[in-house]
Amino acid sequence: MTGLVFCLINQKGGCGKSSTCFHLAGAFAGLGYSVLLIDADPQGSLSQGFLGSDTVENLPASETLAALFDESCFFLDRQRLIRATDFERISIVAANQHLGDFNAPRPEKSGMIQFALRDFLEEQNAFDIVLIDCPPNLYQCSWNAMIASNYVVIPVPPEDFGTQGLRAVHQAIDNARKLNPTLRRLGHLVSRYDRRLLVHRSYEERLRELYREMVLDTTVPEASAFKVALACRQPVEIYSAKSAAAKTMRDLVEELLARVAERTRKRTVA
């Protein structure tokens, strides 16, 4: 079994799941951790960030995450799904439009396919960290991610549409814990944050009032350095390690690992 598995979930698009996974991978790798990215979103944004749009869009289903759900790929060597990136210590299982055929609603009624990603990750032992980027819904791909993960991080932009639907996300996590009792919420991550905007500051304050310690201290700003680095297909830690954006990602890594350590300590004491 591989190391810590984090999935990033929210049923809203544009809340920063893919970009956070992209830049977090660079921050973890920069600290010496070996990272496996799982692109569980049929849009394939995370895959395109590392591999390029043309490459990703032309991948056959048998070379993407879809192979885990496709009975016709049962006898394939699943280790071949793991692709090296241009960056040391970062690998990825890519996704594209083929995954959409398997991202069905009501995944809890799908039998053993619910455990496809978990079973795949249990075969891995070469990675310290796994980051799973989920689609903007709570269908099969997100469900599989929760069944396979240790921890859930919920990116939340501080605005109306970003905070709507969080109750459904929490309910889905509670349901997934019936099959994966070790799954834990690690926290809400305030993303795409602009401190200059009163509405953003107000929503952050409200989110912290509602969820208290379940909101991460680190906030991810709407910084141009993230976008420029992504456009260059490089995590910001690699593109501009001295930038404030890169420091934010390192701070986030430290906070995530500190929270994991604290929860581990509490379970040990209990």
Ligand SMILES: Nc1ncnc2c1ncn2[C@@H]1O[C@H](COP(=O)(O)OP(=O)(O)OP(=O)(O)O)[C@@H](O)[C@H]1O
The other form holds:
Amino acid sequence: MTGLVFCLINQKGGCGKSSTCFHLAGAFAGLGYSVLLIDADPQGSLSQGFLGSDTVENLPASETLAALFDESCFFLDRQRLIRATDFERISIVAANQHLGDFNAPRPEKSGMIQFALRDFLEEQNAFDIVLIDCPPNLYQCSWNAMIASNYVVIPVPPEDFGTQGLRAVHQAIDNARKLNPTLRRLGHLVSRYDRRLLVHRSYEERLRELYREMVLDTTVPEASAFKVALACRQPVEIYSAKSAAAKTMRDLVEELLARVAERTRKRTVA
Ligand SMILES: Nc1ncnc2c1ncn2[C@@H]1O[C@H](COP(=O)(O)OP(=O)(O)OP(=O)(O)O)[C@@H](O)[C@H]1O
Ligand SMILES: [Mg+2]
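Rather than the form predicted alone that you just supplied, could I have the structure of the form predicted in complex with the ligand?
Next comes the full complex, and the chain you just saw is listed first.
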């Protein structure tokens, strides 16, 4: 794999992981990057966004990400898992309920299966960017994602006052780094943010105090444009390129790439 691999992780449900992957793909593609999306969530939300729920629910395991984990699929042509979407420069490996059978809660003890996604991505050389959407837990799918990624982004909803959940995410990242030393945290992404709400502003302030530069400057606002575009099965960059929502996603791309460049420079200097 010659491109950059990002995963979006948080065990908190509904914080915008899938929505951010969906719209980020549009923003990257709009800027000319070729994007491979990996749906690593048995809920299949990202796949449904691109392919429709009927299609996704009816896919056999052998045509989804589950094939990488399923012994009976080991001899299939894995390139067939990569599907084109309706959009230029965006492809996806889909997931559905079949992936649930493999999302074991103690992934560290699962032998070579931990490296299934990494090995698959190492075979790919046609993509600049890989975005991996994870489920709301830290089981096998998220673990595989972290082992396969260069960078982790942690979307956080600005109302999650328990720090316990984030601590578990950071612990899991530390554990994954033992097997994948290239993994870097790019930062927390405040998502579904409503600046009119005092509670959101206070949370953001506290998060920045706690994690400082480990919080991305870009915040993703709660905005109907994201929902409407998703309902129309189009990334907001394509649905409404001039909207504030589309600009937010372009800003996020720019910031992610700037942070990647900075990390690369630091590593080179060190
Ligand atoms: N910035 C946003 N503005 C408006 N709606 C949003 C935004 N982000 C996400 N949503 C909506 O909130 C819901 C949950 O978002 P999403 O599915 O992306 O969360 P998730 O973290 O992937 O959830 P899960 O943990 O279940 O996978 C969806 O209906 C989505 O369209
Ligand atoms: Mg999701």
